[in-house]
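Heads up, the chain below is alone and in the form predicted alone; it's given as structure tokens.
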Amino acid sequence: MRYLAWFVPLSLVALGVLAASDKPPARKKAPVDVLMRSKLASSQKVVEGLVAKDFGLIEKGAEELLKVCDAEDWRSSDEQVYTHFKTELRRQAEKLDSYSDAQNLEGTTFAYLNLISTCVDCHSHCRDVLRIAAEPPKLKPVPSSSDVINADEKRPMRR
């Protein structure tokens, strides 16, 4: 009987371990902040490459930006303007990559400036438009004339 008391709990633990090992490990989603920080680090590599005229560094930064654009963990929104900015970022990163292959400094500079402009515009849109649209409006009912009658005078008060 004493062995049975130990056998049952240990077998349940063993079954739990075996059941847990059959499942593939859950893929942990990267937070958007991590992706945005990697986008920032990649764009800094591009700037460093532009200043040093190092097309290899520009290409490396552009390829990292393309990986960020392709990341499944990046928040997707069905909102059209957000989707446009995301598509435009990818397009500019592809231009950076192609101009760096051609060793075209003016082209890479122009593509980088457009890329940064897209980033700033998208962040402004997300901060100023999408956030405001996501918050419910703080509406108060319009007071009727019976709500603003002074109890002493029984006539409407002016505000």
Contents of the next structure:
Amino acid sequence: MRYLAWFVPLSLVALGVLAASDKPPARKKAPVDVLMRSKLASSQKVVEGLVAKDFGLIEKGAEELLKVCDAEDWRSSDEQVYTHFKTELRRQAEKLDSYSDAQNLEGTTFAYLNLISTCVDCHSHCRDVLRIAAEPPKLKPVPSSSDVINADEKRPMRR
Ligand code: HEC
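What would the structure be for the form predicted in complex with heme C, rather than the form predicted alone?
To see the whole picture, the full complex is given below, headed by that same chain.
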């Protein structure tokens, strides 16, 4: 009876181990995902550095952001506005880096504000413009003469 008292919990543990080993290994996160999330962690370092006037921490965050900007996994895109924001992020991170080197609190704060507005602008662009533009509108820079004639035909006429 005493053996049975041990047997039940032990077999439950064994079952648990078996079940755990049956589980598929935790899915590796895509590097892009990790890269994107690290932008947030690095910006938080910068805020912490700003409020504590800790230039070392600001510099650390800025350098991490520069690494993210240069990472191969963060693919560049042909889309011009997206590319502009990506370049702008790098430029602001560089400013943050050099202002923290110069121990300039106002400068780092200003660069940080611009940097964050670049984050928000690029995300808004990706969310609201690129998604909508999945089906590109059929716009022509200059309407052809046939378009003008067609437009005339559609205009309501007084009879
Ligand atoms: C050039 C455009 C661009 C800029 C600038 C940018 N991001 Fe992103 N960000 C993206 C894109 C695109 C994704 C989604 C990537 C994917 O999932 O493939 C993303 C994803 C993220 C995510 C992950 C969101 C999630 O759902 O897990 C975080 C967090 C993030 N960005 C933070 C930031 C921060 C903080 C900054 C500024 C320091 C910033 N981003 C600047 C384009 C940008």
